[in-house]
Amino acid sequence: MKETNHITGSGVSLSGTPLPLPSLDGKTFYIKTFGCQMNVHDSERMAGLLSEEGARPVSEPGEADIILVNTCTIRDKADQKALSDLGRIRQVRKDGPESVLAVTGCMAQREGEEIFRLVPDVDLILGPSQIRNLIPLLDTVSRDHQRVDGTLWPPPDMTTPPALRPPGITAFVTIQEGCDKSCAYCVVPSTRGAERSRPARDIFQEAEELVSLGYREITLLGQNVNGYGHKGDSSGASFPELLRRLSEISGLHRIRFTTSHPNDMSDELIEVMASSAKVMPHLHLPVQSGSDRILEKMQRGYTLETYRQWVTKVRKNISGVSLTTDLIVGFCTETEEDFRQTMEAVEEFCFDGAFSFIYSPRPSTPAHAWADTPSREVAVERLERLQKLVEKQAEARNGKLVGQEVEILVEKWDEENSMAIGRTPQFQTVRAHVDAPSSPPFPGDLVQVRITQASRTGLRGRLSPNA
């Protein structure tokens, strides 16, 4: 069994002379991915860091001389479902001190050397902070045959690492990482850290070279998007500003972002989603509940009356806005009337899509040692009735588009059935049948749908030359 390695470096020597780093010419990789958005795009820039270095990506764990398993922890079952797929890719792995099995994302940095005793055969640990030290974490790993717990070395700069993005028209594009705020049931701080916000300048140059090789849609991601600028190098730019910005780039048809905090709001972001052509019209707003003592126990730091007026706002001023939401159900000491009231904010806002669970305990934060929390059961039968609103209500809301005309951004073609595939500007989904398939849209083409059928998964249309 290697031992474990506690350097503290980030790929240079004592002496400060940088260390050489690995050959990956020749040597193949496979990346599974867990948890959030974040965390999908980790894993690109991940897998644009090895090929960089000339490693390819193989599809299964068995044909790579690197596996990476980055994880998430947001719940439990995260965990678990992470470890399980670790026991199983064991078995599979190749032989060999060349062979490198690694365990990234959340979870890794939450649970740090714990991992090694967890699954033996791990031999790099890094957490979220740390994907651009991976060249030389591997290298570390390789060169002293020690298992390398990579949560110990300093977060690097927020730089840009190479992307391997899979094909299409859309593409993530990272501007802020971390978390300030102190929810008390949320593990992000501890596992992403402070908030820090990418340089403006480093976000226009990867926007603009994403639209010069084909990309036609932008998501801005971080934990909170609309606190950009608070911390960090963001060349003075607020986020207002910086979607101001990036909607000038030529050949951008579509910006979106996620996720954003009732706290930090504003009447400017407001105005810029409503002006601004390429700002799509879909606020992704978590709420969490409808009682404000739960909110108050959360430490979410606003009331339902606060995120009321957000609300207000938002559908008085942007013509056509989606808002979805996060949910969470069975807190510590919700009681029905709680959880009553959590029902009757979903009826009042009749949100067009909502993400809701079941309140996991985490290690690390403050409400993992409070007790008195509903029963497994209790708290399964309150998340059935509240999915069961949230999709009637979704459900009624796209029925409305039935007989409209949509505008969606061809993402793509179905030759076989003649559909082009796309989403309307408010993120649903959409299945177009073609009436002249010998000239069909090209993916990255914005075309207008007439909706003839609705669910609360998507709409189908059809789209003719006249359309």
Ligand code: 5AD
Second form
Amino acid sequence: MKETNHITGSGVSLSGTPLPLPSLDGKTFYIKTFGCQMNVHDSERMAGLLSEEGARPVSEPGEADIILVNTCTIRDKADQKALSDLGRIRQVRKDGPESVLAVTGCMAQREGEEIFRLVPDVDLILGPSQIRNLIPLLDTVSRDHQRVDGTLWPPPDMTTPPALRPPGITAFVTIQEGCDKSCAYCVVPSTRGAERSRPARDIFQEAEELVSLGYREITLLGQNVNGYGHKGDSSGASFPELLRRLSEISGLHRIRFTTSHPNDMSDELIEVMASSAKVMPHLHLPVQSGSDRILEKMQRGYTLETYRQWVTKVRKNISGVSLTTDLIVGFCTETEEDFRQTMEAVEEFCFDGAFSFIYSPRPSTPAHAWADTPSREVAVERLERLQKLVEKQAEARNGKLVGQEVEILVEKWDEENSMAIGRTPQFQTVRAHVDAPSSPPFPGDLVQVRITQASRTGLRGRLSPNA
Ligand code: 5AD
Ligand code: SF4
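Switch over from the form predicted alone to the form predicted in complex with 5'-deoxyadenosine (5AD), please.
Below, the chain from earlier opens the complete complex, with every other chain and molecule after it.
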């Protein structure tokens, strides 16, 4: 049965009664995705909604009746990429009243109707919280033959739309949406709304279904996953409890999660990561800066010393843990001394990986109006120094793995090269040669691999003979 949508939009009163939804039978759709894993999964959910209505995916925008461009707006570059892609797509889209071009995601939410001015032939916009309204919104566009600003529709309930995932071994599962933190640089609280957790029983049910479909690893998604349960209806579960319960699902080999916030860390989470064989020893814990003055200006809510204490506990208790991070350079007022402290922190914590970015002022964030942002040249030069250090550390760390045996979860079998491709518990990709390809490992198998070669970007190995 279709869920009831408590929404009113463009003259359609939908309250209380199930919608007579249009069938998209025979229609085709194409989705282009920009941005983070949340966005990738949002696209899977929109694909799920469209498929449920009978539409089928195509791989070229020119073949599609419905085109969705799912955008990101975290930095200015993300906006530029989406706008340039939209410029290309509008040239190739089908003609005719049946063709719909929709801009979804964070840029759509932030820009609102401005999108219609920037890309004149867009028919529909909707933000990340509006995904569940996709089908009625498309219906409104086709029936009224007018542009629709879906960001103005009241958000629907938290029911999780069905996702159409690519077949495989690993799958994303949303556990939390939105963000209640107030980092001065970040647009996410305004694009994804207030933090809300999804009921634990729904998450559990989805994970069980995924396992029955052959998935063996799930990645729990949220803006601050380790704050799961603080807001919204989690059915009383905390994040460590959720991990514990998911670990009990038989046939599920691995559980990952991203992103965590230093202020939502707990001893209990460390304890679960240390004790559950299924919760992978990988923590992505953004530090953003090594300078307390900058951390305060960023409104991160912790000092470097607090961050250090968590790193110490995590490394002491979770055997073989890998720790990755996000870093921003060139934030408002950042001096050479602040940046030196960031470099020093990276030296000290010796991260297993780091995403580093130049600060990009975003409209509607507190920092947007602040002065004294280092020049582009200074920021580029700092980013280069930082990335060199991170790469040097990654190369040294990967080098130490040569000769060691690691367990990988096979995600793909490359027949042509007799290679099993998978990841270590710490999330490093390994391409492992198989000597006896007559009985190759299957995707979904956990196998032992001896590492034979390491570079900054990846590892090569050989399947251990007795595996
Ligand atoms: N400019 C640069 N980087 C940003 N991030 C978030 N907002 C901005 C911004 N305005 C980075 C942070 C965050 C990651 C997802 O993106 O490091 O952790
Ligand atoms: Fe993801 Fe943030 Fe980009 Fe939105 S703005 S797609 S939440 S990275």
